[in-house]
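Listed next as structure tokens is one chain, alone, in the form predicted alone.
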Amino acid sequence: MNYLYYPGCSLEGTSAEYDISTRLLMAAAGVQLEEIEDWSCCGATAAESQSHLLSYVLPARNLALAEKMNRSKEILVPCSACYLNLKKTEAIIKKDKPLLKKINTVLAEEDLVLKGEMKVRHLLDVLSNDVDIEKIKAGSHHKMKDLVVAPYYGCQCLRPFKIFDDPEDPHSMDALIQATGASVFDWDMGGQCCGASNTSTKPEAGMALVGNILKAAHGADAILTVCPMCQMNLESNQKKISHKEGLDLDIPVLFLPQFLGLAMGKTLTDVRLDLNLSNTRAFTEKAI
């Protein structure tokens, strides 16, 4: 299995034990990826304030250069919010006739052009769909069995584009967990939203929403979430949120590549785990 790879920002950043963890795993799962030349940011959720043009120039541009690179007609996108600015992009030009004449206009200064070629996919969609899970299972050792790992989504990767799982019941990280002898922890709030940049700019009310999560979360060893916004506001803000409440919400939270990465014999340093925020050790104990 061949992809091209967009990483996006936040895993060259703050989220850069997301990319070293997916590049490990997806090797170790034989699928090659190959990382889109020259990207760029894809507007995230700043360009739509500032031009609806805009919003769709800048993942257009990455469709673009993808397109030109004439490999893969598939680009795996690990970040949720790349994906959705992306998947809305793939979208609308089918439909928006008039919006592809504008975004190539302004595409044609660096001589590039979309035609629409490319299908854009979240990292969980290829992970539960195309890759094979035996794979997973003979790798995987045997003190994974004693975890029970809260599968955590978020919004992104699951709304507007119901494409791979159910945005209200979503189940896709399941069959990945319990590959790896782990137990699914049983909670409702796996499409929960989580506050996204609410945390920074309307703080009471992110607070209030990751809060919701981490007490929901009680009784499990780790919550595996696949979005650099979610994983920041669930790490970041436990001790903050712990001193509010009056509870104990420490909890790991990791992304999903490193815990199927760490379960398939992966070491602690090949999957970045002391890049995370949160405090992990009573998670390695039981796991490694």
Given for the second form:
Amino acid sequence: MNYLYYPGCSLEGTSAEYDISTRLLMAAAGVQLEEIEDWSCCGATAAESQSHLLSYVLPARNLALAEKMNRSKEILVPCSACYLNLKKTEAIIKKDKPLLKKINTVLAEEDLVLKGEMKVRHLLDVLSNDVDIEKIKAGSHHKMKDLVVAPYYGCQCLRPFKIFDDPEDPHSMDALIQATGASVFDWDMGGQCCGASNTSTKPEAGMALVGNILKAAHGADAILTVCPMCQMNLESNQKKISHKEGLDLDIPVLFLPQFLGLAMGKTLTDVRLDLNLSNTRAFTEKAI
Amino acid sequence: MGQTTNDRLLAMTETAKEMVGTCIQCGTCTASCPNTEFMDITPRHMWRLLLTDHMDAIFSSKSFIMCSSCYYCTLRCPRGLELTAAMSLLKQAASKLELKQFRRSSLFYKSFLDSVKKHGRVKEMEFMTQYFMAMKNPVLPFAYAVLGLKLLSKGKVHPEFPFGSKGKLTALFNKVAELEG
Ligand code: SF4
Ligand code: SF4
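Follow the form predicted alone with the form predicted in complex with its partner chain, if you could.
Then the entire complex follows, led off by the chain already shown.
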């Protein structure tokens, strides 16, 4: 199995541990990743609130670069926001030919052409459908059996495209969690919104959503995420919200591949748990 | 000239209006939205106002700015309308018209895109600094200072210094601006 790999800006900076643990886990599962050469930002949520065309041109540039490499037809993307932007572009150029033409007029500035041959896949899709779960089972020897973890999916890997999971009642992480021996925390917040960039631009609204998720996670040993934006929102606001609500909402938050990597015998240093912003001590004491 | 603000808003939101043309006012979007608590007009009501050309009411409201693009409304709308995309169009219009209540979000996004234009990728520290400077709000950076320091200490962001090189994606951005007018 091999994929072209689009890390995206967050994985180069604020979520370096997501990048490192994804590469590590994929290597352990026998999957080869090849980074798209000279990739650029997908536009995040910024482009679509500023310009319609730009919000497709930015992802399109990366799809065109991937086509040029032409070594695999599938692009693996760990960040849900990047995934959705790339996926939206993949989908719309199949239907909207005038838009494709416009995109190509812009891309011509860099001598790039987009044909529309690439398929975009989320990391969670690849983990739950392509990777052999027996490898995770065999590698982890039931190591996480004392833990109860809460799978958090967020929005953009589930909606609006219904590709690999139920967009209202997601469960694709369950089997992966159980393969490590851990139990799945029973909650219905997995597919709820973390507020996305509202936590920066409209804090009162954003914090309310983060607070609801943290409160519902009470009793779990950790929350697992598959998106840098969700991870940042859930990790960096725990103190503020705990203080405001007069509750202790401290909970370790890990990226899914960090958790799976640890289960398969990687060390805390390997998966860079030191980079997480939440306090992970309670988790490591129980898990290792 | 001679065009009223209302006319300009109308023209810019014509597409959004077409997108919600077959709305049956069932309220599923409102019931699905996690942010209605912070909206002065519900999503259902907003589509109604849009379809009846009450642009002033829409653009003096904060509702569409509160949308966090969770796609629940798009997923559940019985008419299959692309509501999240319609919200984005309203955000674009508000940003182009430099509406006051959208200023904070708009500057945030503009600073973000400036960083992308220059480097091809987001330099988080640079874009946050630019955002704070543009907001000219001395209290605002303070709200992020704790997080900023934590990220710096973990080596996750790097202080950026402005430099004069030609932007990496300038050609693409200029072409987009030319085509969109
Ligand atoms: S869910 Fe769709 S049809 Fe129902 S009110 Fe909202 S936009 Fe209209
Ligand atoms: S996409 Fe926006 S408007 Fe629709 S339900 Fe989510 S937050 Fe509300």
